[in-house]
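A lone chain, given as C-alpha cells: the form predicted on its own.
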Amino acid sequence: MSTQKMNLTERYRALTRDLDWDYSYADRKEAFPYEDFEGIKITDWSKWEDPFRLTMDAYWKYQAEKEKKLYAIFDAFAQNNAHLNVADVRYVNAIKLFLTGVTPLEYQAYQGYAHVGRQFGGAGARVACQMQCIDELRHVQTQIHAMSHYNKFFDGFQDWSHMHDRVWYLSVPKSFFEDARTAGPFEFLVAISFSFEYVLTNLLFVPFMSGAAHNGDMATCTFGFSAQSDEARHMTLGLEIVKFLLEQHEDNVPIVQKWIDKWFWRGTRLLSLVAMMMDYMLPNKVMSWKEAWEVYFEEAGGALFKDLARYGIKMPEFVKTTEKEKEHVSHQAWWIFYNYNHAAAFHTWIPSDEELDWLSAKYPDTFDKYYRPRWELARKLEAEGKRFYTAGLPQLCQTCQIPMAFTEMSDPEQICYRLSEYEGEKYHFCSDGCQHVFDQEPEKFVQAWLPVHQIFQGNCGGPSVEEILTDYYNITLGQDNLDLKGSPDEERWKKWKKVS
C-alpha cells in the first residue's frame, strides 16, 4: 500500500468507488429490489458526484466544530435566563408550532435517508445518504435542546411529539413525509432532497431563523444557522442529484418531471404555516410571505428551472396558482387557527392596528379589501364579550389534511372546493393542485390517516371533543391554546417584566 497522503478528491473517490464491489455470489437485483419498480433507469452509477466529495473524516471534524460553537450558545443563553430578551411573548407561540411541526420532520428524513440509501446499487449515492441521515438526526438533536429552554418557563412545549403524531394541523407535514417515505427512492429524492431541500428549503429556514434574530432568539437562530449550513450542502446534492437522473436516460425525464409537480405543490401547501408564522406570528417581522415567495421562489427558482430547460424539465404544474396564493394564504391560514383555537396547542390573537397597518403595506391590492374587514369584526365581537370558536369539526382536505377554508384564487370570496370520486366513494379537495396529486394515486391517497376522520369513526376516544383533546391530543385546555391575553403564558410574562 501507498504510504504517499491522499487529498480530498482521492480519498472520496476511494469511499466511494473503490471500497464498491462486485457481487459474485448473489443477484445484483435480488440485492437492490427497489431500484427498478419505478421505471427510472440507470446506465452508469460511477457518473454520480456530491460536489462537496465529503469523506467522513473530513465530515466528523466539520460537524464536531460547529457542535463546539452551538452548544456554548445554548449554555450561554439558557444561564442569562435570554428567554426573557425575546421580543414579545407572542413569539414563543411560533417556535411551539416549529417544535411540533418541524422538528419531528427532521426525524423522519432521517429514517428516510437511512431507508433509502440501502436501496441504491451506487456506492456514491448509499454514502450521500448516509451522511445526511445522519444529518437530519443531528438536526432533530440541535433543535430539541435548543428549545427545551423554553419548556421550564412557557406552556405547550410538553409532549411535542405525541402532538405531532394525532393533532389535527400536524398531519398536514406528517402526511407530506409519510407520503415520501410510502414513495421509491428515487421518488423520495426527488420530493426531500430537490423539491423540498432545493427548491423551497430558504422559504423554511431562512426567513424563518432571520426571524428568530429579529426576535431575539439566538438560541434558535444559531441552531438555523447551523443547520443552513448543512442544507447549502443537501441543496447542492439535491440539483444533482435531479441532473444526475435527466442524464442517465430520456425515458426518466416524464418520471422526474411528474414528480417534481407531485412535490412542488405538496410543499407549497406544507408552507402555508411559515406564511402564517411570518405574518402574524413574528412580533418583529423580517419580510411578507409574499415577499419571501419572490425571492426565494420566483426569482432564485425561476433561474433554476431556465437551467433545467435544456434536460426537457418545464416549471412545476399549479405555479400560476401560486402567484395568486401568495396574497392569500397566510391571512386564510391564521383565520383558520383563530377559528379553531381551541383544538390547537399555541395561543393566537387579533393583529394590533400596527400590524394591521403593516399586512395593508405588505398586500395593497388584497388586505384591505378581504381580510381587514374580518380582523375589526373579531375585535368588535371580543370587545362585546361574544369571542367566538367555531364548535364543529372541519372537512378536511384529502391529499394535504389542511381544513377546506382555502378560496378559489380568481374569487377570494368563494371556498375552493373540488371532488373525486374512486371506486364508489367520494374525496375532497382544497384546489386543483391537491385534486390532481389525488387522481394519479387514488390507491395511495384514499389511505389517508385524516384526524377528523378518525375523531368520527371513534378512534381518538371521546365522545366529546374536549375529551379528545385531553386525553388523545394532550393539551391542557385554557393553558396551552385560546387566546394569548388573559393566558398563563401572558401573566408570567407581564410578572417577569413588571407590566401591568
Given for the second form:
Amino acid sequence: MSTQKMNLTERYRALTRDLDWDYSYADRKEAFPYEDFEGIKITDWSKWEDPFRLTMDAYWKYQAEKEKKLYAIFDAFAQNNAHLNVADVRYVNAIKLFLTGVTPLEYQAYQGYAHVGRQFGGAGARVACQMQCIDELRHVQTQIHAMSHYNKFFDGFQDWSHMHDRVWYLSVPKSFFEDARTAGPFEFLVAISFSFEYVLTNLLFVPFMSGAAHNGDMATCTFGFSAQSDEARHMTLGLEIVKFLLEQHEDNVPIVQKWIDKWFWRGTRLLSLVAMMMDYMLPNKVMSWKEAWEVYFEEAGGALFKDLARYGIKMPEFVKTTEKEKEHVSHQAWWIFYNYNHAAAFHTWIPSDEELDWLSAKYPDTFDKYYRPRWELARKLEAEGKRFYTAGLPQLCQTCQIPMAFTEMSDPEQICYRLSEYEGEKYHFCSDGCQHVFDQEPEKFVQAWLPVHQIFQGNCGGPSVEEILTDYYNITLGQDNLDLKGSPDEERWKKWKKVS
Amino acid sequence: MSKVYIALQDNDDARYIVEAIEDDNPDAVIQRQPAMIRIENSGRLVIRKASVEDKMGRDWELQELHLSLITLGGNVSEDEDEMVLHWN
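What I would like now is the form predicted together with the partner chain, since the data block earlier showed the form predicted on its own; can you produce it?
Following is the full complex, with the preceding chain placed first.
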C-alpha cells in the first residue's frame, strides 16, 4: 500500500466511486428499482461530480468542530438566562412557530435523503445523499435542543411534535414534505435540494437568523447559521443534480422544468410563514420580506436561472405572480393568524405605531392603501372591547392547504378563488399556481389530508372547536394562544423585566 | 454580469478570511449585517488558501471554511488551494 498522502480529488474518488461494485448475483436494475420510475434517463453516472469533494473523514472532522462551537453557545445562552435578554416577549412566538412548523421538516428531510440515498445507481450521488441525511438529523437535534430552553419559561412549546401531526396550519409545511417524499427519487432531489434548498432556503436561514441575533437570540442565530453552512453544501448538491440531469439526456429537460415549476410555487406558499415572521414577529427588524425576496430570490435566483438557460431551463412558471406577491403575502398571512388566533399555538398582536410606520416605509405602494386600515380597525375594535375572532372554519386550498384568504395579487381587495373538477368532485385552490399543480397530478392531491375536512368528518375529536383544541391538538385555550396582551407569557415577562 | 456571493458568520476566523477575500477580489462588495458578513462580486469570487494563511499566521485548510460559512450563490469549483464561485 502506498504511504503517500492522497490529495482531495484522489481521496474523494477512493471514498465515493471506489465504494461502488458490480452485482454478480442480481440485475442492477432490480437493485435500483426507482431509478427509471419517473422517465429520467441516466446514461453515465460517472459524470456526477460533487464540487466540494467532501469525504467522510473530513465530514466528521469539520462537523465535530461545528458542533463544539454550537453547543458552547447553547450552554452560554442557558447559563446567562438569555431568554430574558431577547428584544421583547413577542419574539418568542416566532420561535414557537419555528419549533412546530420548521424543525419537523428537518426530520422529514432526514427520512427523505435516507430513502433516496439508497435509490441512485451512482455511488457519488448516494454518498452525497448519505451525508446530507446525517446533516438533516443533526439539524433536528440542534434545533430542538436550542429551543428547548424556552420551554422552561414560555407557553406553547410543550407538545410540538404532537401538534405538528394535527394542527391545521402545520399541515402546510407537513404536506409539502410528504408530497416530496412520496414522489420518485429524482423529483425529491429537484424539490428539496434544488427548488427548496438552492432557490428558497436562504430566505429562512439567512435574513431571519441575522434577525434572531439582532433580537438577542444567539442560540437560534447560531443553529440557523450552522444549519445553513450544511445547506451551502446541500445547495451545491441541488445545483449539481439539476445540471447532471440536464446534461445526461435532452428528454430530461421538460421533466425537470415541470418539477421546478411545481416546487418553486409550493415553496413560495410555504414561505409565507417566514414572510410574516420577518415583517411582524421580529421586534428588531433587519430587512423586510420584500427586500429579502429581492436579494435572495430575484437577484440570486435570477443569476441561477440565467446560468441554467443554456440547458433550455426557463424561470419557474408563476414567477410573475411572485413579483406582485412580495408586496402582500406577509400582511395577509399575519392577518389570517390574527383572525384565527384562538386556534393557533402562539400569540399574535397588532403592530405598534412604530411598526406600522416601518411597514409603510418598506411597502410604500401597498401598505397604507390596503393593510394599515385593517390594523387601525382592529385596534379600534380592541379598544372598544370587541376583539374579533373568525368563528367559522376556513376553506383550505387543496394543494398548499393554506386557508383560502389570500387575494388576487393584481387586485388585493378580491379573494383569489379557483376551482377544478376531477371525477365529479370539486376541488378549490388559492391561486393559479396551486390549481396548476393539482391539475398536473390530481390523483395524488385528491388524497390530501385537509384539517378542516377532517374536523367536519369527526376525525379530530369535537364537536366544538374548544374540544378539538384541548383534546386533539393539546393546545390550552387562552394560555398557548389568543392575544399576547393579557397572556400568561406577557405577565411573566413583565414580572421578570419589572415593568407594569 | 450576475453576482456571486458568500456569507460568513461574523466570528474571529471570518475576519481574516474576509481580509484575504478583499485582497484577492478588489471589486468585491462587503456588507455587514447582524452576526454575518456578506460578500458579493460580479461574475466570480476567489478564496485562496495561501492568502488566508498569510492573514491568520497559521496553516489553514480550505475545508475549514465550512466552520464559518453561512451560504453562497454560484457554481463552486474547489481544489486544495482555492475555491472559486462563478457563473458560466
